[in-house]
Amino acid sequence: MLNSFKRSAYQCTGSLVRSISNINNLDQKEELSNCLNALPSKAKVVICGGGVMGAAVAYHLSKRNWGGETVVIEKESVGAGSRWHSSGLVGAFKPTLAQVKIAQSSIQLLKELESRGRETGWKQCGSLLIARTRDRMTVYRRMKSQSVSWGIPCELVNPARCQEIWPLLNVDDILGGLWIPGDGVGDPYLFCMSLMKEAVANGVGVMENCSITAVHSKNGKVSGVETTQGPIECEYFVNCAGFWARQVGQLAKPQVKVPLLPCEHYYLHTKKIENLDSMTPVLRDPDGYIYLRERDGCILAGGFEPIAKPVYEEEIETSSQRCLSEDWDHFHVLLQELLKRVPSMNQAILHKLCNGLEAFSPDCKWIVGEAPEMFNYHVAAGMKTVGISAAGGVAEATVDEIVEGYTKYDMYELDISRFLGLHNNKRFLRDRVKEAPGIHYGLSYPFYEFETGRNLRLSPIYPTLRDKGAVFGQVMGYERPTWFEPVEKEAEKPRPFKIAHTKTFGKPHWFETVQREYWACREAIGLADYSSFTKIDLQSQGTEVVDLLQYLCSNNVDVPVGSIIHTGMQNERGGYENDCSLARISENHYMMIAPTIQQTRCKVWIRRHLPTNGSVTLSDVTSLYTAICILGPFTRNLLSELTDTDLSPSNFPFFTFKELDVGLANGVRAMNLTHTGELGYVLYIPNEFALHVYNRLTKEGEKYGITHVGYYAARSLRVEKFFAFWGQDLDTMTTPLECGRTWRVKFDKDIPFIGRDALLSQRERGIHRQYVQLLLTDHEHELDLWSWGGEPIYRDGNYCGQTTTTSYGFTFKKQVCLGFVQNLDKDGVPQKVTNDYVLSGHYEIDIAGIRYAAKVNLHSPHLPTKYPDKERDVYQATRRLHDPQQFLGRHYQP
């Protein structure tokens, strides 16, 4: 029975602060004192949303000295909502580091708010995660490595220890755990109360039943706002409504889109329990989809369905309407697990069923960063219910962008330029949100599809290649081949939509499907769709493009007409904002070729250094092209059959540009490279030509033995030949020097690049960490777990770095890691790292807790091949060993 429940022998670390005494006082609520009674005519920063978000927001601003020129915009009260329909559970562990930092910081903002005597209600009771499959053990085994890198205490946990640690527990069916003692729970509301009354405290001024009626922009930056209570004039505006994000970001002129939906979110109180110890841990069942808590001598549990209930939010104008009536039917699947998983909660008296609304993204992550639509307009929302965990740092990211224009966190995966206008589209929105907060608790298999908002972005030559066998993955909206099975002639057409799934920690199902690709694209001739690319067309009358290029980006873009150049676009501290090639069309036209999840976000750093005066037009030309690419030893035997123009070395060498007559079509931009390292060209094909070349490249490729391939092998190909790829291994706190790219970096350009100083100051100082290519050598890939990235690396026994992106290297017939190693002392403060203090180290890398010995490898490998080429031998996409001018035509500028 529940009220037999006793304190159990778990240890904390922890102590309990004050807690409110009776679960009534839910519906009690506190008046903020020293609130504006009118609006001040202009302000620095407006805040909207006197939410958790929005009061953390307030408070950062208010500790850098903004307090007084920042105004908080409410529409009802500071803290308003119901306190019956939030959870408070805080969690340190996230799917990556740059969220665990930023959780970290949150915890670390109510600890230090507690010790100033303000009320959070945090208590660090510990959370018990428990599986029940083997995979969900596996999650709790890397997770357990990772730890190490992540600063996280836990620990791996059996059955019986289980049940010690959460004594009502049925054990039956679980396989162990992991114990973190370092979680706990707060109260959202009391948090947000005192994180405002500091902010008030230091100047922030606060407007109570005030609603934001428009956001105006002058010269494409923030100029004021409109409110029911007049206008104010403001530089900056930061959207922190949470529930009512989308529709504010609606009120801006131009709008910005801020893809959220709500969906029906439930949460189950019971009443008081005897003896119910106030420092019970938290209970998370993945597998069952449920968590419990301990709040105020009652239990709170809730879950996350794996198909949710969305809902319209134009229906919803207050906090008090967020409560809707309960649908038992609906939370009937996550009340079986939990009597399940607490057979005794069948004794406790039902206090409520809260349903109340929770928004989420489309990837069921944060929103946060300034919108694309409108510089100085910043959003920090869609915090998926766990709002507690992620505000204050979340927070603090967006405060640093506002004063000091960059955040110490890399924020490019929760960054709002990660989407499209298809992902704010609601009936887009409606169909993910229904998937979306199942993520939250499904379990992390590599390379994770979704199911609904699919079939969306298409190629011309979509359809054929589904029918040819395509199994597709989804990358900004567009469909993408991953792999291609095996089709029989005669098969039905069209053939069923497939999504690729890889429902394994071990060796994929598609291994041999994608070997066979890879050996294509080595071999013999290999085709894959390109277009999900992002393709930018920049051009000027003079040379304004040339001046704006050579600004931006590290290498040297004034090369001659016809040219390929591969350039990063770096950052003032150095890191990467954009990995690209660019090919010199004409005098004063490039096309940029930037991986497909930049597609909106290197857009916006383009426009943000844009000349005024309009000299420059960028053009985003990703859906006039279909980019097919041929990679294979006989790929210009293929092409020159379809063109009458001189493919030969000297007359089209490696890493060039040229417009093709192909087939019976023109004006196909074809470029002599193919990302991956083999032999081959990326056509570049106006789309109403698409279906016409890859007829007639599939027809005449058949005597060369070509073969359709997908992504994953691609993604084999590059990663065996140690090839860097932005939003994997590149992002924007990683700098050239730091993975081999500092030959293609121009310190001695007549305009000095964004970055270069950072950049100096590095190559003089040394660099404190270095990209590296780690070969598993006493690893058996048909029964040992896979890498899949974020794995830790050790040095001589000790924590040194992480991997990034992992495959399977065909050609090495072994597991191949790409990751950053790191030269730590012994208080974990990173040194300077030396070639010879990589090369001398003995390597091992963590898989799920075993150790596996591994060859570090500093330079891009050259594979055996039956067909050695010298132009694709001397190319090297981490540190070059020679000059490649030696032997390759002036026109090569990698």
Given for the second form:
Amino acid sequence: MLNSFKRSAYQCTGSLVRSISNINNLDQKEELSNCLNALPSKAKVVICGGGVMGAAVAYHLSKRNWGGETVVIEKESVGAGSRWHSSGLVGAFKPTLAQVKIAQSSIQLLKELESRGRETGWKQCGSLLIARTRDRMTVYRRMKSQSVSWGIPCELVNPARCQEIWPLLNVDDILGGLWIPGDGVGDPYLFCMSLMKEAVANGVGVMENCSITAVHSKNGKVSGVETTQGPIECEYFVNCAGFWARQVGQLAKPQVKVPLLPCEHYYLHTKKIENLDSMTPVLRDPDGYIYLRERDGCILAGGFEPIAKPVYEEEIETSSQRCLSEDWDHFHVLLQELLKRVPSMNQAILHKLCNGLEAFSPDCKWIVGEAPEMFNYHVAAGMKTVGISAAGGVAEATVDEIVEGYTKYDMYELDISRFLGLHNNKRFLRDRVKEAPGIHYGLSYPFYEFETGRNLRLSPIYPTLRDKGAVFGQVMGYERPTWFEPVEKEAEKPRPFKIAHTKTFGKPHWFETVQREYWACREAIGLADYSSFTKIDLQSQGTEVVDLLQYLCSNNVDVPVGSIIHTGMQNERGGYENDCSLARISENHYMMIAPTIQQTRCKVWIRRHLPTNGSVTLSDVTSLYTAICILGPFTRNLLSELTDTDLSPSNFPFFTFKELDVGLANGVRAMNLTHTGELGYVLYIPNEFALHVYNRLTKEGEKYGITHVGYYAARSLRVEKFFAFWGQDLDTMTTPLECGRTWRVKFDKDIPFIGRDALLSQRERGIHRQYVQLLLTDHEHELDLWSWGGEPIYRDGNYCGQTTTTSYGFTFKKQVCLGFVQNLDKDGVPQKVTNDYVLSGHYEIDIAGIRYAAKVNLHSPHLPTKYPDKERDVYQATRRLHDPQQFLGRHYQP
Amino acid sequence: MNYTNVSLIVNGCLKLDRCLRKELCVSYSRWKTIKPWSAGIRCFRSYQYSRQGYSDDVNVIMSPEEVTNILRKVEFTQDISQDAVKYYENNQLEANNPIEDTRVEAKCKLTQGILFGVFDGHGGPECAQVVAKRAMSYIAASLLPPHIVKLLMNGSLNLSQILEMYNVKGEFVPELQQLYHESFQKYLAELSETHNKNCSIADRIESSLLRLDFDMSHEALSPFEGFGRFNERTLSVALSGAVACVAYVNGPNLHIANIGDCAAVLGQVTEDDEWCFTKITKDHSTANIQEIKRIWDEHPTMERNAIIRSNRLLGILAPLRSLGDFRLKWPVNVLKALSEVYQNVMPSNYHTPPYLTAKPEMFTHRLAPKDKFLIIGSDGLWDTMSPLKAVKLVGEHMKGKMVLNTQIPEKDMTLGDINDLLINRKKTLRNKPKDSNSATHLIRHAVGGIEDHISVARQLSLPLGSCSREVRDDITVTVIFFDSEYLRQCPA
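Just the form predicted alone so far, so send over the form predicted in complex with the partner chain.
Shown next: the complete complex, the earlier chain at its head.
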């Protein structure tokens, strides 16, 4: 079937290929007809940028009949960028679901336009990925197994077959490859022009030679745009300025931060090569950082070098300035790999080496979504050279967000709210962007860590932790200890900063270290630094803050002062916008603890719903407190030694809050929970007391065997206890009903919360996916490859879902996977999922092509322990009495 | 007794014998504050900067920029583009304070030749400076036909019309200028009469240098002979000495006059594109057995053991030929008269002078296209590196500069060729010269190389004079680059 499909694609593109014979056709450009002569005074949407991204957004808006109210503003002319400076590669395989969906949508759009006779240069020639190393081959095996979830046909191939697909290839050092027949190439310029023509035909106005000079806002919403050709009133603004998105962001009032910095990026064009098949597949050799494709009988090659060359000082104003003179020495790294991979290219004659600037974001991911600084200001930028793969899908998502208010799939990892102000610091960008392009072809090991832009946000106890052996991972710029290496007493101080690299798909080198820390938490005392958590204070004069939170949260927040409630903040569809703990400090004062990665995002969500009269104040106190968590059975004994407050369960029960004096310090906000399921406390300590409290804890804790523990140990605890985390398990598309948290949703509150209707109807209809815990029963953790998230789950041999987070369970002595299972019918349409359905199946998890049998859990398991925890059981019982129905049948999580 | 002169002479001895010098370091340090020589004659460089760290008793390692500043302070590049000579580069690094090396370059305007000289003084900088200044005009004049010499003599031609000096520093004090002018006029007069058309260029250069040496002796002795007293200025020139290496490039011909232990090394490229060298000069030192034999033959056999002692001439002078140093040339009676005023002037075992000659050894070489450059260096350079290393350094440096300046042609080149070019370039980039001046490049390597900043910085932070002199000598390097294209087309 695939072959016949390939043949038909060949037939339909054959005529196009023949018609383009002159290799310099890339210099040819046409002008877009029917452009505007003058700007309208009013429009609904203003799009900045007439590149492929802007064109795609205009096209999708026009498809929703918004064409007549949409204006595209282009500084130069539509499709102004050099046609020599693009590769046109279209690949469906991306690292995550959202990115895959986007790429698939783009491919769909390319095919659609082509079928309607619009030129896009689309050619389904397939793509071949080759591996030089075993780890790369593992990546391909993982991709092959994931392809089932994502619906991408692909095939693992041996070196001989690689050479068959790509005859010029040198396969001496190749271990194998992955052949993706559905991939292809397109021409960004043709694609852009075709989209724009369609858009113009559907009423979109295009204004060329016009620059944005300011974007104004009223009440935090976009109100209008100032241009060199006059002002326009508008409701929505879409920043599709691509390369210039950062500068355009700065024109907004207030400034919108789009963290991007340009790097040099190279495209090598050869002269005509005899007998080069026009359907030669795209070749990607990520271990050599390179790709090659056929273009008009020539080879077009390029790559993503491991150390890029950012452009920092020069301000680039026009498209022609984006084309720099070439630095052959810099390109040489790639040239050598190209010649090694395709030795016959030694005889190929150089036509052109093009050095174009491309903007990269600090994490080498696209930047999409509504800006946190201004409502209705949307960004679609940072396409990192693969604009053609991204444009169609990103535009569709952006238009969904504008027209419907939300996207079809969760876009958190691409959302612009994943950044903080620090990410937009130009010096930070300059450092970071050096390694960003390299990630594109880098090996996607678990827990990827960047080398640059480190040691940025540090907790007051950071130097001490570092000297105690902490190895750090970075999250939102915060250095968080991931594990603690054993350190000799006389070790040199200060100990050098160490980055937590994993760099394996099997049993990681930190296994024994994390195991030791895990058992300290379960049988002695562990001390962890939670300082990176987002901490927000919400308060009001009257009860406004309670009303606001009742409206935002699905749980009942009107609890006695001193209580802590764990609650989701749902969107209209019932999905999690945020998942947080709220401590009621006083009648009208809450402290919200949210995941680290929510720091920008949750504030935007709350601000969107804040009373306009300013009666509720929101203040981000993340930087004011150091959070030290002590976990383990003896934590109460330890803390009792340091405070005069009675810590007995009757006075300070589980899941409550107290302001304590600890050591000689005061004002420590102690919360009786640990976010891991272990007994313990999180102490939110005013920064200046942090070191004091820390010193007292470690000193007094010595006799209990207090041990520093890192993030991985805490993570292992919570995965084993079946705790879901936002951003890893929960997202904007997941409802509490799907993840066993119905008991935390209070449908009968006086104030109906956001998403209540959606959840009620879901309760009626039943859920279509269920969050489960799977324990791998025949997995040998020493030898087998580990699951790291994203593995497909099979039920009775049929694909039924994917894992989200995974860990080794040190108590179970098994791999533990959390994930969602679905009930897919023959056509792949999800059906209702019931407990019976979940529990009746036989489960397997596919790790890089090998399926491991798994035992399924719907509820948090009861872990055997040396130190049974009576108080907590009592506490749990009290809650059940208090709220019997909701608690039944769902795993324990207060 | 005049302290200045005592100091001068004592110091002169010290310079000649390092062991003695070490012991008397203290008295030497005083010398720095008393300058018997007109300060105007040369630029004294001040390195307060680098020595500051020591005077404050704080040991601060110089930054790479400071090191580079010191190394590049007097570097010089001159484009010539005349016949075989494309351009030359030179540089100096002092160990003595003031430096005792001198360099000079000049173009002979009428004879279409370029002169390059490197002079390494000892016993004070005076002789080297005087010789450097005057040698060029002596040689230039000797090369002229008699009728032009006459024009020069009667003033219808100016000296600047026959000789263009490059990178000139300082002037003689008027008194000396007058004296030297008179000597030169006398020389011109003799030249105009005795000029022999058949005389080769080498012979002329040789005789002109000998004449200069004779004039220096005469200028020092004439006041004594006339008035029975010495002129301190001319005497200090006569009692100090200088070895010299002078190259004269005329069309494709290279003539080198060598007196003493400077050396000229030709950098050549083999057919396999490797660097190799030809050392043109022979050192006039005790390592040269022919020189020793020559000296032995000039003196009675009984003196043999005394003439060369501890590898020095009469136990005093390391080079076996030099300009000046009349303590080893003048007759016994002159030195006796002198030693009445200045003690210790007379060397021991001084029986059958002259022991020393200024007669240059002449070398002539016809330049070929494979000859890429000529390095003339004082012994300060050759003490630290072999001729091959120096040639390789300059060769790679030259190639590096060439490769770095190559533009990759946009069109019609295969990717394989481009790759080869880039690999080549990477190789040269790896030892990418910090300094664009090849003489500076050589000196940087001589004091520690490009990798080891610390040792270079340490060397350069040493207080000039006694301390720095312990670890190195003054270094002077001139590198002359030849035009291979001209040499290829030059008729045989």
